[in-house]
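Just the one chain here, the form predicted on its own, laid out as structure tokens.
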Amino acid sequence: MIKNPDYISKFWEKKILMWETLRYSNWLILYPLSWTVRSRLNRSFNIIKKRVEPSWSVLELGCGSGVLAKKIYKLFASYQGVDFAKNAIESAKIKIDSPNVNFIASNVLDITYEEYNLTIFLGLTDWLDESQMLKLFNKINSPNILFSYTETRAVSKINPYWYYRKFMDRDIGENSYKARTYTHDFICNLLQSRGYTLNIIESSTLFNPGAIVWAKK
């Protein structure tokens, strides 16, 4: 996986808004690759509603144009969103105008993390290699984290996602920047090494390779 920040920034500015349209637009609800992402969003929203306190401060990494933020920002005392793509951040600022909400365009691996009650990242882990995952979890400064990851064992030929990764998201050489999967054991070991107690809310299945995790210190 390449790590050139300029390339990655341009990649996401080209990709993210169209990606969100294909996954979340009502008129594309039957798009084969959208249902798992929609499910992840809805399940995460329900988890957040049940577990958070109104006084909490929340940090979302890889917030995109604020799709999740628009659903949750009124539940918290403050919300901070961070994303690599400047165009997505500008779109998020238009969507949500609140004194308790802030968005910044930055590399999530480069910023200094202040303390938040909860850190959220849905989809971000798909685009980080193992060394970047370690760096991210070293930087997080929250007693609670909610995140998703794509589990290796669930990405099979039964799932349309397998075909997407094989034919549309394929490795094209040393400059390839593609999504990746993780094993359950890797995630468990990573969390435990950082002092988190693992609480998997939604495990992956053969038809939905995305797992949703809540972990707590």
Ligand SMILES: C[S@@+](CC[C@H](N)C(=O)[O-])C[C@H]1O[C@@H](n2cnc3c(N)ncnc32)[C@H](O)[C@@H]1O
Given for the second form:
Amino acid sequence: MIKNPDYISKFWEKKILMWETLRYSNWLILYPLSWTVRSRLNRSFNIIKKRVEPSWSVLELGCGSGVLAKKIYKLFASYQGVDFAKNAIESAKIKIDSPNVNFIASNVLDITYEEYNLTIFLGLTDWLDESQMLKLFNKINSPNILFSYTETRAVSKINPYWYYRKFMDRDIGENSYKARTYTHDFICNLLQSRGYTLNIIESSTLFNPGAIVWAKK
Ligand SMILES: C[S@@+](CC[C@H](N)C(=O)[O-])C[C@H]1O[C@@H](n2cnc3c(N)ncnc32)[C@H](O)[C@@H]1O
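Form predicted on its own done; form predicted together with the named molecule now:
What follows is the whole complex; the chain from before opens it.
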């Protein structure tokens, strides 16, 4: 995978706003690639609603243009969003104008995080390799984490996602930047080594390779 952060931020600046439009617009509800991402957003929202307290501070990494932020920011005392893509961050700032909400454009691996009650990251782990995952988990400073990952086991040739990734991740030379999958064991070991216990997990299924994890210290 390419390691150059400039390439990656440009990659996302080109892609993220259209990616969100294709997945979240009501008029594209039947777009075939949208339902797993919509379902991830809705399932995560329901988990958050049930578990948070109004006094909590929340950090969202890889927040895009604030699609989830818009649904959840009123549930918390404060919200901080971080994303590589400057255009997504500008759009998020326009979308939500609240003194308790803040967005910054940055690589999530370049920040030293203060303590937040909850850290959320949906769709981010697909774009971090194993060493970056370890680095991220060393930085996160939260007793609660909610995140998604794509489970290796579920991404087989009988899963349409396998064909989608094969097409999307075709070799483009030195700029190859491919989506990652992780095993359940890797995620469990990582969480355990950082002092977390797995509190809830929505497992991947044959047609939806995305898993959702809530971990707690
Ligand atoms: C697949 S999108 C998911 C967006 C949003 N969380 C959602 O679920 O709709 C991945 C997001 O992660 C961001 N991202 C990827 N790598 C990043 C990094 N190292 N630092 C900050 N943001 C990153 C991208 O810019 C993009 O907005």
